[in-house]
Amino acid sequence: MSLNALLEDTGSADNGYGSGIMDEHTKRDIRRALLSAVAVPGYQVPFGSREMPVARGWGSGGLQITLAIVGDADVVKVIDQGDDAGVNATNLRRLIVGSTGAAETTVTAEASIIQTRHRIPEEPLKSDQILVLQVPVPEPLRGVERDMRELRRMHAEDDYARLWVSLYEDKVRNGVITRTTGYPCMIGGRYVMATTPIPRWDCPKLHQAHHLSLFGAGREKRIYAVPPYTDVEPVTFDDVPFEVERSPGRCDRCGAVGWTESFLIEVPNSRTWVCSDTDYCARRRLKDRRVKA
């Protein structure tokens, strides 16, 4: 389902959206919340989160968004930390495809909806693709304030002083800002947003991106979005530049250089490193074989 279709049709029951485990009323409610989130980038929109047939922590928020926007003509890709074959990815993909009838793929370029946990694909997404991210904790200020009323006030008044202080204390104590996953970012110069547990490597991919990014937190009942061509600036100091993770060496499978070409992860019980994005790694290996041939 394209962004234009999502914006144009939020009320009709006969609109091409796939049927499945969610009724049409629930889907319309979620799509209306998505419209509010797109209209105010970075703002957390409350929605009536439903119980999903997945365990808590398996991404019920992202699943609800995907089920609400997926259409008959959509092609769905689901990844878990970049891997198409992970347990989380495989079961969610089976659930989405089995309940909606949508097509499935593991190729990033072929997907119209990409649901992900902890990673953004290495390949830049196009304007006709939608990225759905599963969110465990949507509140970027949870580490400095626990009271929900105070958190709402801080966002409303653009009061992020305590967040700056926490980053300053981190810098003073450790010499560097040690926060890695879920790094807070300023969206459109107004709201600070939690980027979910994606690595810092992925934060620059949201800046002025061509695609629409939708974030869903099922347990916290919050939805927020980063529309296409929106400024996404990591919260940092003028004299302390933002840096991504420095993965050592090269991918043991495709030869991609860590820190410059791909985000690498260490193979358990081994000293080798591989690309987190399995589709990106596979395409690089295929290209190398074709070049050699």
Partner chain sequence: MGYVAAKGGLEAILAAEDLVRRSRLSGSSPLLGIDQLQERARLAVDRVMGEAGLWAPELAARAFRQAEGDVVEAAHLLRAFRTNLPRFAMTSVVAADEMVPLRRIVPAYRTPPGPQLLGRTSDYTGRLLDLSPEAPSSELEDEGRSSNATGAAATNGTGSTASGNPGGGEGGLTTHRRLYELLRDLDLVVDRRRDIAAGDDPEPYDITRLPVRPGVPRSARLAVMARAETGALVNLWYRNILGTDMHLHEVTLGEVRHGLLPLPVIHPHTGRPVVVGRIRATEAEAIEDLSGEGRDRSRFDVGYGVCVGHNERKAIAMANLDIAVELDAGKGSLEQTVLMTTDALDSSGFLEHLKLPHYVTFRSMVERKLAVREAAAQKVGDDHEAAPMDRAPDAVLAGEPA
Second form
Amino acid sequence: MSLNALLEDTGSADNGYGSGIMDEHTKRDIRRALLSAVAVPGYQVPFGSREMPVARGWGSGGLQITLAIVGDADVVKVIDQGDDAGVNATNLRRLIVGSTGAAETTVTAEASIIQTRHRIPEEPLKSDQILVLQVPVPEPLRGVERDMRELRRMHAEDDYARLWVSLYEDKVRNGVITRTTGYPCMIGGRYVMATTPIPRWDCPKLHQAHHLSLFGAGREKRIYAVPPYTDVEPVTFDDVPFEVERSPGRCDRCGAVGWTESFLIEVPNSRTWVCSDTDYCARRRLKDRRVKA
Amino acid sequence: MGYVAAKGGLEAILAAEDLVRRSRLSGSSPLLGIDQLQERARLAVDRVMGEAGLWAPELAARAFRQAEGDVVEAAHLLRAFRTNLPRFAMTSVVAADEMVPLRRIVPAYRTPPGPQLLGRTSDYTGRLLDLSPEAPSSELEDEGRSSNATGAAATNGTGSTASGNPGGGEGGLTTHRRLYELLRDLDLVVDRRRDIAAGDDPEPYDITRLPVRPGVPRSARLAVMARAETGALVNLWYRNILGTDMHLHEVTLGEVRHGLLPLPVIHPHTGRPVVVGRIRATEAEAIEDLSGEGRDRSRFDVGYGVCVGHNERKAIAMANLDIAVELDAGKGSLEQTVLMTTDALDSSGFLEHLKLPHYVTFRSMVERKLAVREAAAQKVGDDHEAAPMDRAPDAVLAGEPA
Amino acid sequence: MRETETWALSVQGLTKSYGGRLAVDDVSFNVAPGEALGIVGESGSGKTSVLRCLAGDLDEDSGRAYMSGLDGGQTNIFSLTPAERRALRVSRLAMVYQDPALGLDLGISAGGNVAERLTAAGWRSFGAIRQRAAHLLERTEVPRERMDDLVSTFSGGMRQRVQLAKALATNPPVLLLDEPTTGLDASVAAGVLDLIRDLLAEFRLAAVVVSHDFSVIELLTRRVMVMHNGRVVETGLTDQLLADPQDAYSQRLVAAARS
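Beyond the form predicted on its own, can we have the form predicted in complex with its partner chain?
Below: every chain and molecule of the assembly, starting with the one above.
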């Protein structure tokens, strides 16, 4: 699916639940918001978020985007924490596939739309793929300001001094910048954006990417986007390098190196690590087996 | 298409769904009927409709049963169902005066214009847990019929009421002047009337289609509160009375009503309004004593609350908060709090999402904890060796960005 | 028309009213580089409102203000957009408030407060920000070891020193001081005043000093304006005016202060 597809209507099958999970009028509403978001990278576009059959906070924003852009020819992959088999991913996938004519896959390279919570696949995405991210908290400045009118002003005037100060204080107090996931990034040199809670490890994958990334916050009713080939720069001082999570080990299943190749998660108390991206991990093992055979 | 089906999660979900469904359907007592819930759990069903923002007693009862009595969950079911329903028509504007009261009280006056109509309420009934032995249901039903239980016939507002007598001997179909109008005549309230003749009659803000944020018109605020979680509004109200937020002062209730509102729709052929049904609603007016700088101490200002179904707590809290936000005029945070934090689907959804897997984010957090320790260890090492900080170089002193 | 050689800040016909009451009524003055102008008057005379309009904390009703460093003195700062006004506050026009909570974020460190001004001005090197903040705090006599402490743990006098360090962070040509030592113990106030006097000279600042306290005005300024009910009733050299006021209200004010 290409960016152009956003402009086109995409019919969907009726699953018998009223007129489907989302009607065509709503899809058009959301696609309009998506186009605004693509036109102004990193800017949070308010949109008329609808109630979904999943709770707000459970991917209702990502689900609305996916349903608004998915068509019969699409192949959809849904992951949570990098895992296709996660309960939330499974639930969303069956809603999407069950209410549209799209096919499903777990193979990153085969998917035309990848909806995700908390991860970007390890395998670089291509220009005909769209990444849809579920966003719990779209406001990157909430840690330094709560008043929504003031937040609007700060974004409008490119006034990010207080974010910088929070990084300064963090570094002074802790010796390092302790921000974890959802690291604030400057998009296209203009808007600071919350990178959902993807780990810092994934932030560089957004920078000058081949693919389109769409971010949906259903509860907070915001949509934003990083178009292909856009600068995504983690906000940090010139002399304080941005640090991603690096795991001091290898994946117990596929041998991927946590320092350079894959975001690994720890099996508690075992000094054992495994890939969080299950498809990436499985693919590496498959390749190994072929080589050995 | 995929070479490996994502099985584990799906199996667990299906098993969980099955457990819920079987538990709901099994048990030694008969399954609750939709009609039973509408009649016997009227206030719960009303609350589901209120928080869903949809008048649909049968569907609300169905949702309530499916949610095993969880009002928020039931409201979610109903709202998600409603989201994509086609809109056949819009009702024309109904003045609140057209409400046919089933109950109406005016605390501000002993003898207000119109009746003081106690109606169906347990306000003045001792809160004694009824421990009398369970009588056979047929006897209870007889009692209900013989006493012409007040308001009982009105539980289904769209049914018997349209045809005639809604509430037994409770005042019938009469409407009457509201207290607000009396106060206007006495020049005791700030006049907030719009000049409709001059075109000052904006379309209400549709919060189901448009996002809400501070600065939206009052109609958006009222719509948000009308479907807000009852407990959230009550708590916000109480915080402003007892807590440090201080947005509410001396409030007197002008009018609390529960009654029937007609739903007029313009007939596509005749072009004239036709009443297609009635809904029950609760409304309240809160008379606020204007205090504070620049306020007109010679008049009151009035806040308005209304919600679907019978829910006086909600309507009263809403009316109070409406006027509090109006008077705050965007200076404090009350408007944002009312608009952004009172929706049950938002707050409950976000709270419950904490139950989702978070092991990627948690791994990232653990990594930073270790990084802080490493930096601290490094610093201890440095402090032992390094000389005091160098004097600032000239370029830095000059005040130019480096 | 405007000789930028002779002034750093020029204010013309500044007027501001609250709810029908004129708080500032047609006030005009120039301040030269390296010069400090005092404004005295009792509470409610409008002197603080003058500063707040210039700083952009209050919207003026009418009037113009120019800074020689901005477009060669050709642009009325009141005509700037809010974003441009904010940029002006960052780089060219600093204010020290009587209440430190208005000028500082008490919830962050002293260094962080200076860093806010620097990052707003585009500084992006942690090391350079840190060195600049350390230097400024040292210059305003905040002990080096307190640089990373929260300002909320500081005494009143120390907070004013942090405000001064922050105000000077970007070397602004104009500094507005609103009752900078009011509320401080006499000995603490004296120390802060000495510091301000030295800084005004060292940074060759054009300063406007508002105070009800004549000793502050005498120590810091060469010229002074007396304000009463929003109007300037008398202007003159500080020592002459305070020794020999001409206007009837000035005479009463001076007499009251001297008694």
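Positions refer to the first chain, counted from 1. Under this definition, the rigid core comprises the largest set of C-alpha atoms superposing within 1.5 Å between the forms. If you're wondering where the values come from, they're calculated on a predicted model, not measured in any experiment.
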{"query": "Shift in Å of the C-alpha at Asn269 between these two forms after core superposition", "finding": "5.2"}
